[in-house]
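Starting off, we have a lone chain in the form predicted alone, written out as structure tokens.
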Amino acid sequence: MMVAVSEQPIPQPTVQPTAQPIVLDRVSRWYGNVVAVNDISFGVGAGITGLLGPNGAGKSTLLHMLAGLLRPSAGQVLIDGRTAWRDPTIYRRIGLVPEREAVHAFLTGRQFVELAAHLQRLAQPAVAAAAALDTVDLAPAANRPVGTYSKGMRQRIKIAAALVHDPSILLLDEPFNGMDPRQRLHMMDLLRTMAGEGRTILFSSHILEEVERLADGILVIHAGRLAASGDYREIRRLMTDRPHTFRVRSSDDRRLAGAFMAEPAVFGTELSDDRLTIRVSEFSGFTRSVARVARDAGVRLLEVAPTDDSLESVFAYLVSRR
């Protein structure tokens, strides 16, 4: 698809350099009467950030605005302090992997990645393409038509094309679709390595386990709005209107259960054959008191672990509130 770009320079805001290469300031995007993104503000710095939300929440719209492919209806989308929309200078800084299949089946993998290198006006497109293909472990299949690739391979060839110009920002829309377990692990290791080198990586996924294993922080989008952002474990701890549950093993679970029932923050305890489950109202208050309560009861602690501190519990809670 060819896109006509105006020769006139796009007016740029007077923004000072920031430690956050990605900044959205009160951004909305609507299509007629349909609001896809509604007054969202956030910043993303170096590292890996997961973008979560149900289908239709606005994740792909956000990524396309960040890539400069969609104009926000309101607000500002800034990449390194510059307006993303129709600014060719930011395209060298961004690598985009769209969720949609956008690969010409008749091209070989090598031709597809070299085409991306030519579009980026790299001095040695063939050399850059070979390096990108090797990075995603597709060099052995580089001379095959993309139409013969599996879904996981097509996903990796899109990632190679996004990496060919060595961008500092990666925008990945469902990057693990179709990959087998070995390919997923390889891609996770690659993203961790690139994040460790100082890149900013924002990826969307509907698989919570992927985000939990990979992301340093999360952005939760629901119905076009930002429901939460930050470390999901910290978000869970701030959910003061939902009890927290801990699994405890000790030298005397029955005695410890009785001791905890005297604590005002404890909602209840439950004994089973090999564990004690304790429901509390405040995460930090419990973790501060658990050693004291056990000591006063003359009980030795063997294990204390939250049972509902997962990303899945956070996501389900945030979406249910909307």
Given for the second form:
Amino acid sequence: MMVAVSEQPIPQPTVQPTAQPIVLDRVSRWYGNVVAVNDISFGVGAGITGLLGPNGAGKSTLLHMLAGLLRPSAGQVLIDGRTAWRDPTIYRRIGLVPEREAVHAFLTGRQFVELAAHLQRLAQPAVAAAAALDTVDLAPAANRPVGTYSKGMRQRIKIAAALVHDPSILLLDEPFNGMDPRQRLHMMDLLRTMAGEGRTILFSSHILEEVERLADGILVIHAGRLAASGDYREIRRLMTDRPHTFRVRSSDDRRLAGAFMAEPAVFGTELSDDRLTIRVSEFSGFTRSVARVARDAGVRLLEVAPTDDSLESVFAYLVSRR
Amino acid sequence: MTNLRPMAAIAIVTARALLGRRRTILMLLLAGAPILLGLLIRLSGRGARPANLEPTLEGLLVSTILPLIALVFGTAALGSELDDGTAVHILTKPIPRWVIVVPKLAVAGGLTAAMLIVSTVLAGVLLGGTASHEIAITIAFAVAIAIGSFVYVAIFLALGVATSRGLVIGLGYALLWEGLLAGALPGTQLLSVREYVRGIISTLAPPGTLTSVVGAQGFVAALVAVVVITALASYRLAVYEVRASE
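Take the protein just shown as the form predicted alone and give its structure as the form predicted in complex with the partner chain.
Once more the chain from above appears, this time first in line as the rest of the complex follows.
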């Protein structure tokens, strides 16, 4: 997957519609004078991609354009090479789980999913609906009106309806909202399985832990622009203007701290509570030198772990620098 | 043929949405008002009054109740779903937009027509009696009102797609245009559903019942209006954009 940390004023390169099922090519969307999405280009291939951004960043606008529910003010959105806007045939390939909870409350769960199957013109709507209900673990409640469902159940019934036609692309807007931990784990397993089968899954979430656990790659949207895309650990490596922090345990932390202070890439060391923290300017340089420095100092390394390459750290950096 | 199953599914959901709500009870009460009036007149011991039949059916049903019931069902059939977000589950399916609009028009128009046919026939019998002349007038009104139901519903359904204020704008249209302006100015009758309904009545009813500018052309005008407005609503739905949530 592409890895990039883009700078705001630099025009983004045009993405060629290749094998990536989802392609945005210099897409902008504005409402009057308000720019919601600003000149964004990216491609998303098979696997799970997390769409991250603060509230108001433009995530839902982006997902709505991908789902053909909003017209781009500029640029084009392609789904499997077809323009998403005004082409209902894309919905044979797409399954959309919108953020809004609204469903027809008077329908039972089964009727709601069967409605989706009928509208997809599936040969056996009842069979397809039953399979989708099983997939999201809602078969026992399938004959209850959706209006009686909990928030998490509504979320799952929307996912069942989105899956009923076995789409190759799944767009999910905050899919884990309202789910309890067990349901989240079940849904994550399901999405991983679907991604393993070659599907393209793009989901937005404001819960970084979910994205970190699930996504193969991320798209970070901030103030309507693409702040970064790719594997977040790779993105972290590219943040060269921000020191990397490592936690080190060794047979002699104090001596090791002194030894590291002689290394040019080391900004500083901190020894507290039997824990040595080292801040360095370059990730890979440090990982290459750490064993040598310890050996030369006659210290045995017990643990070396980066402490700030979490998605939360990357996200905070990307959002705060703008 | 491939569109029949999606259309049937949409029709069923639309019917349940419209019938399962309090608005249906209110609409039944509204449609029942002419029947209640006829009953009151009968109970007062005055018997059928054929002279009152035509003005009552026209003033109460054609001019007031028909556009109001059509307004409520027409805007609720699709506009409400667009407003509350449930329409997204239908819009994100590989079906042409007219496949969504037509069954909704059929159900909302059919429901409006069904209520008003019953109301017209019962009120007509109670008010005008069962003499053949009065029955002919009543049937003419019932047929014309049924056709008018679909024209009005098409207009209000299209309004519901075009704007989230479809109910208010539709009410303004019904009161101002259909109620006041159309007919007051020369030529405006040609763009008035009420006048199409009057034209159909004047064609079907015994001579001398009503005079109309459009006459039998009311049938054609109503048909053209339904087709054109349905096409416009389908186009509008094809370019429908969800409102920004962030």
